[in-house]
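Next up: a single chain in structure tokens, the form predicted alone.
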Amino acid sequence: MPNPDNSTPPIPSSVLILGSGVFGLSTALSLSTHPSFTHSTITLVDRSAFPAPDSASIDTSRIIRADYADPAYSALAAKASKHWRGEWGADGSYDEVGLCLVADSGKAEYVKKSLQNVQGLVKSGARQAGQGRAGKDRVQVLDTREEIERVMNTGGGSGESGYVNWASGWADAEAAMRYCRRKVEELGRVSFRKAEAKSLLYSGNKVIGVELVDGGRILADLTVVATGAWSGKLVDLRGIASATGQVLAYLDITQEEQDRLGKIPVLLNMSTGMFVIPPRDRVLKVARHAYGYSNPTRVPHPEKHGESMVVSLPRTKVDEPDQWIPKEGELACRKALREMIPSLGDRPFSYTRICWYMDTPTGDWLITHHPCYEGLFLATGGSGHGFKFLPVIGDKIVDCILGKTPEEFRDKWSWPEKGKEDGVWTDDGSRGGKKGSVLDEEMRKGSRL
């Protein structure tokens, strides 16, 4: 019978990972130094070569923050941050220059408890001495627009009110993903193959390894399904997790605007979802944590031989090289730019993506045995928010294979009860833009501005 949550699960000779992103390749570091796997044979299969160009986790930054209205992410956060602090951060790959949480006058709930949680992440004493970048008291509440264009410094801002967390800031997030690939190759536990997964193999109720597209078989004890947004053309995922494309857009400048804005904080509006990143490399990047786009896709049903489905799969650079993001999501970044960076404000675009998180409906994580298959585990679901956790993540991805999910976490990463249709839209606070967004429909009202 499958594995039921927090019961002791018999220790596999051989795992496979499916997927290299932060929650397979730190889950793959983890299993390589936790003495229960010791004699377990550990293979991860990506179908791209390292780094995959399109990952979630492949990108010039990510925001690293406790700043959350969940406690218990807050709490995490602030353990993963000791160690972008340390080794995780290092040659210049974290930049603690602050965040600067804002939100618009009565959509202010999210920023409110998330300054709750930090101020007792302080008192708690979860950042030595509890001061930031130079000194500077850790938290600072910012009660108008003029002090959160104070705090800013670049003739602009955005929202209302909020405040500065000068012990967060930002990860050269290739930089880290590289890190971790060589900290897990060093180990040499782990074998590692470019293929791509094309279902997952199943004899009865057990899933016993995958069938890859070039018809190859990887056989394994326990198949770990960590995909990211592809995972739903594994697994049936549908009104659980489903992919949304996010727009992400970058311009160039020039170093003396490189000096001057490279030490900023990070300005993350919590109302519309957009957000600006200091620059590094005289490149900047402008972007939106947003409901996102869907991408309805057609594909064979994963458990069903014979039948088909739809869901939410990533259309990326990878499969259309001159994509750009749509019309409505550059206006959107245009509009942010000006507000905070008034300078830049008509700088044209020089680059754009469309990244894909996988997204729930409450933004907690799916990690977890499948209540029906024995031999299969999930680890996805990240919701746009996992990067920040790279250093932590994968010990409590094994914590939770082994049965020993943490206590603050199992009914946030449990497997819930499965909707109807696909579909899912994050509502966690966090998310700006219009829900429902196709990204076909928004494509066809025009791209490239």
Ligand SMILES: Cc1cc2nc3c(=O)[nH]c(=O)nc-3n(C[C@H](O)[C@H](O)[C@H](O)COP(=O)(O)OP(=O)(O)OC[C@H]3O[C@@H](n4cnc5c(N)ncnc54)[C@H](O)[C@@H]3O)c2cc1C
Second form
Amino acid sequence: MPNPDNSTPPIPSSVLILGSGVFGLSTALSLSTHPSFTHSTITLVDRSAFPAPDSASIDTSRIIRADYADPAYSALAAKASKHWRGEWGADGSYDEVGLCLVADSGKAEYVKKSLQNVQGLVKSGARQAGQGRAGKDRVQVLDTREEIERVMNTGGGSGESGYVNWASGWADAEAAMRYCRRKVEELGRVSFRKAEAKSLLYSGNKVIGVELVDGGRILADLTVVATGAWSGKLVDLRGIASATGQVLAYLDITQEEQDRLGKIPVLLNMSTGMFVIPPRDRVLKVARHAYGYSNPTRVPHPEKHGESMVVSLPRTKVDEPDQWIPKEGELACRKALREMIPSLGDRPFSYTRICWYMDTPTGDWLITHHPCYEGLFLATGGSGHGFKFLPVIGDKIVDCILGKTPEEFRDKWSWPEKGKEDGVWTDDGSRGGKKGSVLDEEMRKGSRL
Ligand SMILES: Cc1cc2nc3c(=O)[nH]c(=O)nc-3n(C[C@H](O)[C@H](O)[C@H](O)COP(=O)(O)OP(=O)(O)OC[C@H]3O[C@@H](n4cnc5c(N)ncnc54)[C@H](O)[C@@H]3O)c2cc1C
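Can you now output the form predicted in complex with the named molecule? The one shown was the form predicted alone.
Then the entire complex follows, led off by the chain already shown.
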């Protein structure tokens, strides 16, 4: 039976995980060591060879912060940060340079709540002695633009107020994912397979596995859909979660610039969504955490034979090798770069990318058994903030599979009231940009300046 009421379901003898991003791979890691699954077979399928170049989990960098307006995510992120400071970041893939979280005047609600939460974490001793790695006071309030610019030390800045948390930083996302994959491989419990899932296989109200695009089938007692922004193709998630495209732009810098900028804090403006992450290997990234672009696509209805539906799905460089971000997004990145690091303001972008979030209306993840189909579990809805939880999220997902969803996330991660139409825009107070943009329309206005 489906398990919407959090009761303990039977242990599946075979688990099939679709998707090898943060959500799928961390689930594979946790299942590999969990005593309840000692006798279960575990198969992990991804449509791309690892590391999937267009997945949300693979990139040069991801922000690692406990700086959340929501205390539940803040506390979980603080737990994850301990792992980043330990074995997960041991090879230099985590750099605790600090996070300067700022807002424009009149739009500072998220930043104020986040400040309260991180100050609470300091008080409760989540970071010994209330100091960041550099030994500075962990959290410094920044009341003016001048104070922000002083902390950034780039000759620029962003926003009018905020704070810097010296116990936050950023991780080399691909390196961390490779580390996670090695751990899973070493445990030897998971069969990896490169194949694209075409559709789930049903027997009455039970999902019994998956049909592959190559015509093959994989049967399993429990199928975990962790296909990120592509999940809406396999399960009808209209009104629950939807793919939104986000812009990223990279520029090459000199060794002298690398030396000067390599240890600046991450700068994130929560009013505009624009951010810069310090450079590594002479490449600097500027990007936008926004409502993003939808990409409405007609696909066969995953549950109703012969019917179709329209959902937003990713369109990436794997589909279009020459893809470049829309002009609107490039202009936003250019403006942010000029403001945040003026000396690089006119440096051409060498590479751009549209990276796809799986967004939910509240920014909460979807980690739950399906309410109608036995044998089907969802682990998706990352909403642009899932990466930092890589060291801990797999354990939480397995808890949810076992009907032990953490109390503080029970409502947040459960299957919500379902809408009929697609078109989800996350309203968690952290997004910049315009709501309702459609990728094709923006592309028609121009791309590659
Ligand atoms: C631009 C950008 C910036 C971000 N910044 C941050 C940040 O600073 N900090 C942070 O914490 N988080 C950040 N995030 C969010 C974080 O990266 C995501 O929440 C997380 O990586 C999502 O992981 P996932 O496993 O759900 O999806 P993905 O990593 O996308 O994995 C899904 C996998 O499913 C596979 N797949 C898809 N369809 C199929 C199919 N039919 N069959 C088989 N396999 C399939 C794909 O190949 C892919 O490997 C950011 C995300 C983006 C896009």
